[in-house]
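A single chain, nothing else alongside it, follows as structure tokens in the form predicted on its own.
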Amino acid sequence: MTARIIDGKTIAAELRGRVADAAHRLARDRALVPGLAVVLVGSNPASEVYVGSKTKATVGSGMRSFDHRLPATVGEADLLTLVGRLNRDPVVHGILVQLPLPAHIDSQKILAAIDPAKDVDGFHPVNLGRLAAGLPALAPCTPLGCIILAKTVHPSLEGLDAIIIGRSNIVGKPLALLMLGENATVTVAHSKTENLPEVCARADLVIAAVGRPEFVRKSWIKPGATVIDVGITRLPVPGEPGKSKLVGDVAFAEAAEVAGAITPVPGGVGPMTISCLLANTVRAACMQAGFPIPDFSKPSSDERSRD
């Protein structure tokens, strides 16, 4: 069996255009023009090149993009109140302070003073809580992503049993939560499970965010399941100093070998979270102004008849 590749550039893509058009309407319609606030703090080179991205991927959907650079001394009280300045901007529907964080200042309270209703990241622990009790709420974009990429496989999760590797408060538990959303039945995995690859290869949907590099093997993969990979590492190449490529969680070239679809590394999981903050942007900015909310999380049929 050779796998099928679920595409997330293109996927990503489609979605964007979707976003883009909804930012059109609201523009049109109603006089809306959603807003994205992104704050960095200090000059770190992938951070920066990730709020680039954002920032182009913002304007590039019809929305403004408004960016916040600080030094990496700025004080922990200074950055709460650009936070707290940006909660009572009428034009700015969603705020993204970009991690990581310089070691004085304390993240989580920097995350904790995000409006939840601008909390487009969806880390705020009102959004989480939102979550976990099924009522609406702004979803990391991570998990949200994996969820439409699994949905280009299969366009109802209801039933499929899935396992998710890794536990994390940003990928893990909330993509959990969401899955369960969905009514698939749902394994948490992690280092403490006992059997990991047996229990591994009764899924029909596999997503490896365990940040270990090709740690999922062919023998982990039921065959003709959906692989998932949110892992990215940076590896050297043997043989060929100065040289490295990208992998992630899964053992790319063996576990397609038996999947019956696969996220490549990279290619995948990536260029769906810009998409998805986006989507969460457009969908913050309906929510502050009481308009009908829309609903992103399923690709198009294109997506979802793509071979």
Ligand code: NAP
Second form
Amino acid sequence: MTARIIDGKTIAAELRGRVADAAHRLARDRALVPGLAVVLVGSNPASEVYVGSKTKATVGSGMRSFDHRLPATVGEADLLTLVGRLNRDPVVHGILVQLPLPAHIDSQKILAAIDPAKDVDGFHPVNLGRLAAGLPALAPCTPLGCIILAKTVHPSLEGLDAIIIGRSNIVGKPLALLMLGENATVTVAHSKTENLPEVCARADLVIAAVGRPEFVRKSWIKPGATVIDVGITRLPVPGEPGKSKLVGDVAFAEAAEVAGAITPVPGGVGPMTISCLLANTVRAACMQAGFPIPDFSKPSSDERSRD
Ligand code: NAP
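Switch from the form predicted on its own to the form predicted together with the ligand and print that structure.
Everything in the complex follows now, all chains and molecules, and the chain you saw is the first one.
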């Protein structure tokens, strides 16, 4: 069997189109232009690239973007003051503080200071708690992306036997909560899980968020299962000094021989994250204005029928 490739780039672009349509309708019919504020502290090159892409995507989707670049020496109190100001600013509907922050700043304190209604990264404990309680919440972007990708293969996740490998606060745990909300039967594996290959081989849906390159092997995958690979590790290319490549948590070539569908790395989960951030910004703007909240979690019928 050769797996169908789940094309994250195309699905993310389709989602971005739906978000842009929703933003356009809000501006036209209700005079509401969703706004996203991104705070970048210091000059980490990877963060600079990521923030640049977010700004471009936000403006390209018809929303307002507010960039705040602060020196690496900024004090925690000054950063908290900025977050407080953004919390009160009515044209800012979403606030994202780019991580990692410099060591002298307590990231948890900064994230907890963001108004949960504007927490478009979905990292605030209030949003995680609301997710756990099954209440409307802003959910973290990468897990949301995984759900949308899985739904391109399984329009309903109800009753599916799903395993999530990894239990981090930003991927594994919120993803487990989202999957429970979809009525999947969820196993969450971690570094202390026993007999992981056997447990994994029972699953109809495997989601790997471990951070260990090519950790999940072909023999762990039930024939026909859907595999979503969240992992991203940059590794040197053997024999090509100075060159590197991105590798996922799944041994892609061998897993694709047994899986029914699989995401590549790069080009799978990665592109979904920014699109889900834009979706959360539109949702946050609607929540704050008391307007109906659009549901972007289902891929369009075009996406579902693509082979
Ligand atoms: P993390 O915080 O390091 O968590 C890794 C998880 O994997 C932990 O729960 C850990 O278990 C588990 N684990 C480690 N070794 C294991 C083993 N031998 N067997 C089973 N489980 C094991 O990582 P993360 O932040 O969730 O990220 C995971 C991967 O996803 C990384 O490669 C990251 O770069 C990638 N990522 C991608 C995106 C994106 O595409 N946009 C976004 C976020 C993350 P314990 O809890 O027991 O330690």
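Note that the structure is predicted; figures quoted are calculated from it, not measured. Residue numbers count along the first chain shown, from 1. Think of the rigid core as the biggest set of C-alphas that the two forms share within 1.5 Å after superposition.
Participant: Honestly, after the rigid core fit, is E257 moving at least 2 Å at Cα between the two forms?
Facilitator: Comparing forms between the two forms, the E257 CA shifts below 2 Å.
Participant: I want to check E240: does it shift between the two forms by 2 Å or more at the Cα, with the core superposed?
Facilitator: Where the cores coincide, E240 still shows a C-alpha shift between the two forms that is 2 Å or more.
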